[in-house]
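The chain below stands alone, shown as structure tokens; this is the form predicted alone.
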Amino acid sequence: MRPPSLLSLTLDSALLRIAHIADLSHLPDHLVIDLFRRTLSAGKLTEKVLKLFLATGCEEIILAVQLLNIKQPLVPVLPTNSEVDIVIAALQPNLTTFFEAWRPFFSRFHIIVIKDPDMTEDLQIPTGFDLKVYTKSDINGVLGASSINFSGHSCRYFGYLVSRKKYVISIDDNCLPAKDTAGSTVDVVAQHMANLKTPATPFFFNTLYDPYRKGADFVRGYPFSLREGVECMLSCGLWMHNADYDPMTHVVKRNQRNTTYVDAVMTVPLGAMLPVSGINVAFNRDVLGPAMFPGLRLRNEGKHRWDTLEDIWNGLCAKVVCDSLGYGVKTGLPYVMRSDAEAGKALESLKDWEGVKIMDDVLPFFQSLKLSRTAVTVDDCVKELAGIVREKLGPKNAIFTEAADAMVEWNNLWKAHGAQNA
């Protein structure tokens, strides 16, 4: 047996310094290649390590992590003020508590302010925040006799109209920051664009959650070829302390409240429906915004979450249109506090919530449903899918006639004033 060459040794020296290395960008690509070789057949190849050699430039290298589908380390972007709008759907006049407990995150970004078209009184807001107010002689001014009725919770889709920003984050205004497990308040819009900025897994769940987290990764048995993701378009977070509840669970449970802080973040894999609430959501409005509309109203619709379906809806439709395209989801962080300042008013809603039969009807239809390959866009998956639900949920309620109707309306209104060149 021959002994070990001089440079053999050396190598291997270095794969045992792997991680202690600062630089290999010095060395002649033909030893890159072969410590990078020696460091995966070792299982040396950390996040770190992986930077080392792909700082190098070496093409082959470059050629083999593609080749491989080995998971290329991301760098976290902190979102700019440039590519971020919050929307607020201002259903109280008193905002000042809001504002100023949020005004560490808010503060550097541009603010939608749309005020119920229903309340009377002036709104009440802080200084020293860049943001715009519309009420509802600016919605009027902007639509024209539009049949949508943007009251309510639902006025929060006319900032996601008039937004000409990519990202949009909405928050109800009766939330605040939230504590994580270490005590640090967690920044909601830091995290909602980590959730969006970072690839989603909805073809095989990953039983690590989210792989893109730090400190987290693909499973053993995860496929190499799935590795890469698709685009995440929509954010789904959770909130403390007062859940979102359905008028009888709110009854049932009216002092329980949500103590559990789940850290986590995971991608809903495709074809699994799930409830989005409009409490804590964010979305990339230049891609998925057609599809972000107020569709479904409930004839004794009230100003509580527990009186509406319509981000329940929303969600279900963006859900259908996000796995007919390729894209994903994610739930769980960012979390907000939330109050129960209206906790004890569910009783009032209870006898008239027509909600339970809607979704007896409405879960069914969007776990079967398939829209055509034709369907390439999210403006095309939309009008496809108002065309479906007037054909299928139609004629067992006129409240699902009157959402395809105000589908094929927000469509246009899209097209008119909500598209980046309107």
Contents of the next structure:
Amino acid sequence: MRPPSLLSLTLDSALLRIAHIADLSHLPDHLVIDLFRRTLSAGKLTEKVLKLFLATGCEEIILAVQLLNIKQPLVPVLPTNSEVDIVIAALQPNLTTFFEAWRPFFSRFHIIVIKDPDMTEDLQIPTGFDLKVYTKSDINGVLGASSINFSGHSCRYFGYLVSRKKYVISIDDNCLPAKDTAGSTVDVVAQHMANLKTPATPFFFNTLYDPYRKGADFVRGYPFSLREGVECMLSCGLWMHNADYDPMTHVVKRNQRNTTYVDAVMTVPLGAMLPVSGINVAFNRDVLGPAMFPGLRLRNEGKHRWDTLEDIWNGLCAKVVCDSLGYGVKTGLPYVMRSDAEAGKALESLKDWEGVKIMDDVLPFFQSLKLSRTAVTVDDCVKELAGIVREKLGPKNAIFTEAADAMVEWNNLWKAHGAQNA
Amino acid sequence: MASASHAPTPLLKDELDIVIPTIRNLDFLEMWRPFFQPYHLIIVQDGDPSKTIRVPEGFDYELYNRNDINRMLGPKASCISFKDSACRCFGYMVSKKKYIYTIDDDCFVAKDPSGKDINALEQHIKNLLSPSTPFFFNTLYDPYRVGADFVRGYPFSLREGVPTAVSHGLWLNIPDYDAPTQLVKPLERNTRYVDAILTIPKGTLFPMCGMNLAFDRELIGPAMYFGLMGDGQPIGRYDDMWAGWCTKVITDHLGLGVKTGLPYIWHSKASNPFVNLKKEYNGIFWQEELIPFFQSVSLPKDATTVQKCYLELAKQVRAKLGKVDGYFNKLADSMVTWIEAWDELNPPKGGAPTANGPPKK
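Output block for the form predicted together with the partner chain, input the form predicted alone:
Now the complete complex, all chains and molecules, led by this one.
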């Protein structure tokens, strides 16, 4: 079989970047036509790209558009990846900048946008995506009356419920793609998928971090029997610029920005607890879905990340479940660039902030927690965890009783709406 | 939150000794001169004691060869390895300083991504002087670094941290792989500069490499015994591993911290993988027993000093690992000998031995 010609390779390369090409009019007609055919086959003919081709004035293309009955504007026929859904909680109405910036990385995937039930304005989302928006009425329509409050940042969990893909990637709507130290834009999807598809190593710490990364390996002294690793269920990414701090730290270090790009992914060891930030997270929905719930809701939970602990609580529970069932959790890359939008308002949140007390109540509980050997599925573990939370933490603060209730409710919702055969 | 110090890192030149084992020469010190010259060096000469090791001009040092070790320790010298860099722990024993930095003689100054020479010693001092956070993982790594902090959700009651006992640095260029990996990937070089320091969580073991290592001798010194390796022993290249597992179990018990990550040094020499394979052979099989042993070790509440913890560990090594191989009985014996020798050379200041490590809460 003959290898592809250089010209063919060049056209394929142009096809990959077709969304970024501004002008094709310098190309000879036969190349424009060839590129157009390839674009059609690849399903990359978006409105913008169609305009690009039409602007060349090439008669054959104009004819082809008429014959094929291609209409503008166009819902792109993109080959969407069958494994991944992107879930975005819309807490602000104008998502144009967000989606345009993420377009090169999101355009291949189905996107689930959940509109904060409290938001009254209409969402502004650019075209050219395979995207579905769920609003308050959709949530109520699907779930009926549920005791779980899906407002604010918690609305994303509804997205987890309705997704039907194996993997979910979720990013806050005030984050844009980051650049790595070489100046390349970070493909958040590719990195999260690499994290989830390579094993985790929770039983022994590898000092060169992720041993499955190119250019790294297990170091001397790492037991061979542990080198197969376990399946990674949760990938926790990080944030450049506006880091995920609590409101007190925001206030005291209001000018501090995260400028250190740490080029590492690592497994969080067995038994180690960590604060999982929902700002940039990905997980195996098939397995871990039942444990990815909105449980803990602060009394004055607001729209800023520092007004919430729902993701922190979720992460602690998910880590306990993963530890119990022999799954892994990774942290580190990928980075997103988190914008400043919220920085000045932390002071207002401090007045009623109960985060300090909550975390200090929660800490000794999670450190001594061991689920029973009979809990062998994620479902079982969550049920057992809910019971223990109610019993041990409920007496300290009603907020934990409510969390236990939410966990049980989530279990029911998952069975009815989330599971693959629901 | 963490208040990072913007003040310059103290030199600690009267509080830190640099321990270097060598069997060849110390030419590598020339490259380190700008960083090492203020400090006192303890050179442990392995191998033939009649050979003269030339120390570059201008360094303040004391040098010990095998004859010195035998003379100073008498029969207890049996616990110090011969023909293996494990002999370096003799240097820890004779030092009178609070901190130790140990480095191999094939390790050179590395450059950071901006091209600047890395002052490894300064970074180790920063690591040792700032607290560790073993009880909860901070996703932004070391919260005490300038530009970082504890993230949302990090319990406030844990933000003071605990004293740092060990700072484990890394290596660019030749990575510290075992023999089988070296044979499979002879050309792999570590070119990734990971700009982070992190605390290894409590309860988690790690492979501690002795190539670029610093520790607080007062907090953890007696646990840094590098075992019986080399000549006449069935195992080699597990000296630092052994010390690391013992050290981690004890630091976890005493509530101290172990950090890993920066600084990087440049590791220049790849040792012969076939020679390494012979040395490591037993270790590769034995470590499958050793890891579960260390993971399940439990030290009694009344073991409040490093020495007490270590002697208890020696007891358990004899009881549980003696059946894996007779070597471990010998090792348990030498662990006891080591502590005896340590206490002899480091008598407690004035009267009864006091608990080292942090005050009990």
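Residue numbers count along the first chain shown, from 1. From a predicted model like this one, the values you see are computed outputs, not experimental measurements. In this text, rigid core is short for the largest set of C-alphas that superpose within 1.5 Å between two forms.
Once both forms are overlaid on the rigid core, the distance between the two CA positions of residue 59 between the two forms is 2 angstroms or more. After superposition on the rigid core, the Cα of residue 395 moves by less than 2 Å between the two forms.
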